[in-house]
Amino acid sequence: MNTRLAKRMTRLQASPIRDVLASASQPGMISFAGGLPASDTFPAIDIGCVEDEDLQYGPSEGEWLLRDRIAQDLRQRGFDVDASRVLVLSGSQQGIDLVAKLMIERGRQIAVESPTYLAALQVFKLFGATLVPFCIDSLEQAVGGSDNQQALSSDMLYVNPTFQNPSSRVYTASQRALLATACDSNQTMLFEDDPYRELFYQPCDRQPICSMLERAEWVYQSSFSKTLAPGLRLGYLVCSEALYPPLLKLKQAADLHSNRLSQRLVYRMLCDEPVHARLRDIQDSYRSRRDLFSEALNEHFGALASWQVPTGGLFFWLKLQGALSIDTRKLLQPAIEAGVAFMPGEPFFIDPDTAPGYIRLNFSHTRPDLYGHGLATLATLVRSATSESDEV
């Protein structure tokens, strides 16, 4: 490596998801890998008349009309905010980058769920964070006292409590209240990532934990990628008052502002009267896909793994049976060669080498008529890899 590069570059790892998606884009590949929305859920976009103003530089905060519309939605979720506290992002991944720049220096303790969103792990590690595991179950059951205290004493706690990526887990109402109380009591800065909240298929609690905080600092972010189109690259964050000015400065330094044409399109779609009907159609479509995927999983993985049927989100999270708990990263290349892409579970953990035997499977992107063949192929590879491991 060029010795003139910043030392932090030695901590930068390639995104496993992006690497897998490059292979998954090959013709004929059955992909259960990335969290790609179904293409048939994308809205029909008529760009309409483009005004000169939309082609000019814009405000770093984002377009006022869009921010005001977002603030209206946030107030319905329990936030006491207006447009002046909303920052439009170039995708919620930018929010993770901005918050990491704001909060992390080498050696700072950042608490995360394990497993958690691996792109967040990638960014946090790049900036030199010391990652501390957090588990809502331990907090709820009042066990692991020292571990809980270390997590709550960290410089920041990052959580994805609604249809978590990768596990699709959703916190209960009591867990949300408990975590809010713990953050307030310990003055723990909470970073809540909430990109899947509208993709729910049965009743569950989705109240943002940040909306319940009274004393602790916080950042809450979400995205339009899952409900509109990821190619628009738009998300947003809202935060406690003191954090907004420095986050805005970081946004200015990063990209000046998010794409103005995308903001115009998103605003128009959010104000469209049928938007709620469209969301219901998406939920119905994904619910059907989820149920069909569950049936195919029962047929091909029933004796190989355990899982929970997700109440929302885009993923099934499989734990291979004890005797089958191989490093699933070793399955990836044979699977791709067999025409099936999936996401190994190990990279979602703080220490990937200590958590073998997990697989994340996306059910939204691949056509349902290909579920059976793809899962049968993957199940065969699991059995084969397990047999080879036993022989060794």
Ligand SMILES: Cc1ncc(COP(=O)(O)O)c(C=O)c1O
Second form
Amino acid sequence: MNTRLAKRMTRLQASPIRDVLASASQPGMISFAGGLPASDTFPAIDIGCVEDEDLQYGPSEGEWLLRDRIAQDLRQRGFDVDASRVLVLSGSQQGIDLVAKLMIERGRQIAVESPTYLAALQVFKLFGATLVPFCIDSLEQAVGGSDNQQALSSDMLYVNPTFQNPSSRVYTASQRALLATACDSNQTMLFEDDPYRELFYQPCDRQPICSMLERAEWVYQSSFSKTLAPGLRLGYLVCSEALYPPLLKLKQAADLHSNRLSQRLVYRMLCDEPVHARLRDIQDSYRSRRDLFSEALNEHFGALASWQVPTGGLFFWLKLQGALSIDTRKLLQPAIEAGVAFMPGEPFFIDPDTAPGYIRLNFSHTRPDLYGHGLATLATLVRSATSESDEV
Ligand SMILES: Cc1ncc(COP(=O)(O)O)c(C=O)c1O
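Counterpart to the form predicted alone, namely the form predicted together with this ligand:
The complete assembly is shown below, putting the previous chain first.
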């Protein structure tokens, strides 16, 4: 390691997902790996005549019209905010980076669900966080108890309560209310990440927990990546009043502002398109993909793993049966050689070595007619890897 590099670089691990995606994009690969939307859900974009203004530097907060449109949606979700509290992001991944810069220095305690979104773990670790597990079930079981006390007294709690990446789990209404109360009474700062909220396939509660807070500080963010197109690189955050000025300064220092042309296009799509009809089409298409994937999983993994059929989001989260609970990272190379990419579960945990036997499978990107072949190939690898480990 070059000794001139900042010490924090020793804590930055290459995102395993990006490495996998590099292989997954090879021609002919069946990929269940990334959280990529289906390209047939992308809007037809006519860039048309580009105005000079869109090519000029713009405001760090984002374009006012877009912020105002986002604020309208946020009010419908229960937030009492206007456009002046909305910060447009270059993808919600940027929100994770900005909030980490705002809150984390070496040794700061940051609580996360375990498993959680692995690129959030990557950023929090880079800034030197000491990660503490948070579990909504134990909060529910031990109301007033100490199970999550360490998490609730952390400097920040990061959660993805609606169709979580990787587990697709969604908190119930009472779990949301319970967490809001716990954050308020412990003054725990809540960072809620909500990029999958519109991808629901059956009714369920989706009210942002941040919108229920009365005293605790908070940041809530979402994204246009999963409902419009990730290549536009646009997301947004909204936060409690005192956090907005420092987050805006961090945004200025990071990239001056987000791409103005993308902002123009997203604003136009939100206003011109029949947004609800578009979302319904995406939900219908993903629901039927989910059902086909579920059938193929039952056929090939029924005896190997257990899972919940997701009510929203883009992933199936499999737990291999006890005796098959191997380190799934070891399956990745052979799987890629066999033409199938998937995401091992271990990197989604605070301590990957303590959580073998999970696999995350994306069903939105690969064509449904390839599900069966891809899953059969993976199932064969799981069986042979476990029989090899039995022989040792
Ligand atoms: C939970 C979560 N947060 C944030 C992101 C980043 O999304 P984007 O930067 O495309 O908005 C993702 C991407 O998959 C995600 O799953």
